[in-house]
2 protein chains.
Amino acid sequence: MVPDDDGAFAPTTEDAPSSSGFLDDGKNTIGSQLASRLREAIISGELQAGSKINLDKARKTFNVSLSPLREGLARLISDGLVEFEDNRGYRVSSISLANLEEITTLREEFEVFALRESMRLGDVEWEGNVMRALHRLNRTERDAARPETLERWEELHREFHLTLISGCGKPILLHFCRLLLNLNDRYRRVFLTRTSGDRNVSQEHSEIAQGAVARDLDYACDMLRQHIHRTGTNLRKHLATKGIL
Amino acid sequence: MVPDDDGAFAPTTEDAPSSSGFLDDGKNTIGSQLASRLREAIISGELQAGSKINLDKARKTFNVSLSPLREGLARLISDGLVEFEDNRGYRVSSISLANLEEITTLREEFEVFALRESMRLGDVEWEGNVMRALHRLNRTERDAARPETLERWEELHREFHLTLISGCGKPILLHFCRLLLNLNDRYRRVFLTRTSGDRNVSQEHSEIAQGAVARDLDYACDMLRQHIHRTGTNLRKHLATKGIL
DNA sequence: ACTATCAAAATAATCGATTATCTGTCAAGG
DNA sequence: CCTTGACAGATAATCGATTATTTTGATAGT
């Protein structure tokens, strides 16, 4: 039976349901909290990407031991935003036109699969999380003059999708959604700061949310599928006028 | 144009094609040494699923100290193959009835969705990849009785399948299908030492590479997706016979 | 007997120093 | 003027020892 351990890629506290900690986040080691501000500070932009990480200046800059900051920067090689070379060291993950279109493709298809399986075997539990992510978010204002509030929607944003596909039962594939949305949301962070105008955000996902709690399976699938395509869109735009090619 | 950097999850050295190698194999570091070593003992079941990793214990065992086994460790934990928790260090993931649904799923999935945009997108080289790796695995026998057979075998298997699906453009895919790739491969190796009597493993392999090849494809599809089928229905009886659950 | 508590042993995490590797620079030879 | 090679500085990898945390086992109280 298998007792606690649930295998590969089992459902990790690492976000637990940010409800108020007065169990401690398990971001115990100094590895564990690297791990956090630096994951941070790449998907926020502030770690330029494809830059590379000169290992001594981190050390110095976030005053801890070479140890420490190699376990931290390994598992952000686990959530693709750090590559590593041999003897050559670690850099940021950089951006592209390819690869921003792979991570919207892939989204498309494992989320919306996600969903599926999700609509398919989530039980109430599932259901309420999901309606009180929504809330959560809609009650939420982005505004991109306070930083602060970009931070804390973009989490809640984070947490309405994971919470969509939660339901599915398969921690693999939730692991792997987990890894796309990380990756993305480091695009809207540095390219977004606010919204297209001719979207009403809000409302796509409540569609998505309502019509999954209501196992409207082609109809949510549908609305998830196209927020999630109008997005990539939105940021290809920004990205070629802003940035990068 | 990004001039050599392919972004997240670009494909490493990792496995190179396995040709002749007078370029080294990038397996410089002890780090990565242990990584491999390590990869093929829990693969291979040496490693038992689910026990414990006793650093000390493992640190004699390899004669290493402990930077570069972590280092190794760490890499086995982007891989699926390892489990972490802070101060309460590693164990090999646990292998479960469940999990090996899940991965014969999404294989199902992934797997096939990379294989039929590869054949949208591969070009004639792929083609020779597919064709090349196929040969190379037919002329290669599984024999129960010696080991280093199989393992060969094992080996050429999964460049096939990688190869497979290769002509896809999308890394990040390719790096979800080599880890259900390696996933998978653990249950085959512990619970399968040989083929069931009622396949002709050749011939599937046959039959999916020549359809991929003539570009047929709902054909080729329709016959991957059976055959990893076939290999998790099988998986599944060994396992609840011997084993688990 | 059962549970709670504390100390000792085992184990993991971290540090500072050392060793190995890489990268850029400059000089000698073609 | 370009290429090659050797040196020096920069950077990454590894080690051995130290510190922190968890687990175990024994003891005392109910």
Given for the second form:
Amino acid sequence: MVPDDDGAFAPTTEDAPSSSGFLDDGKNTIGSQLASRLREAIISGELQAGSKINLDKARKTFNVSLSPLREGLARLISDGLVEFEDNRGYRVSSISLANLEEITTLREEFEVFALRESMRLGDVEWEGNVMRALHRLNRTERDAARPETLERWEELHREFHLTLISGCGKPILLHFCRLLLNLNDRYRRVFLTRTSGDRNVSQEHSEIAQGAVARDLDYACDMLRQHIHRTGTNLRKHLATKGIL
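Could you output the structure for the form predicted alone, given that the previous block was the form predicted together with the DNA?
Only a single chain is listed, so you will not see partners or other molecules.
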């Protein structure tokens, strides 16, 4: 699936089978599966910020009816990734410095608080999950010259950050943290995946994880806050070079 010149969907050979490939199994509706597929396309930059989402073309691409497609788009509106305007239809949400700064600030507050609560409430299983997620991430190569390595690294990077806060015992807080991570990853993956990083991210992740499982609340929280802030600073620089205000 690729966006055409109008920002809508143009199916590739791989994306246009005789059937949609979506099946309502009672746990995941077709709408939720479509939302996941579209979410990944937006976060990865495959669907560009501000581009129009043509319902008819998208329906044909995915070989689904309008009802589950609208359901999927409604989910993405609630996630802040898609916007709907009367008489104009659906559009991928735009990006801006102000939006990035707000996301970064909120992540520093919500995610750090969730980590503190995870250290306070998390059990031995949580500790093991954190160290396993760290090991998988640090053992995975990220090479800008090999796009397949970037996709795998991004997947494990997201898993690591969510595992860190998974012991907080607060579902609403976790929901907001996931939403903010999605919004932040959209900026990260579009503007930073062409480089292999300009700082020792592996070391930063290790320091955060080790501090977390040691229950060193102030140290781990400070390391995570600095980690998020540095990422935001790098992203703002990239946006500025693109002339995005």
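Since we're looking at a predicted model, the values are computed, not measured. Positions refer to the first chain, counted from 1. We call the rigid core the largest set of C-alpha positions that still match within 1.5 Å between the two forms.
Engineer: Using a rigid core superposition, assess whether Q33 undergoes a CA shift of 2 Å or more between these two forms.
Structural biologist: True for Q33: a C-alpha shift of 2 Å or more.
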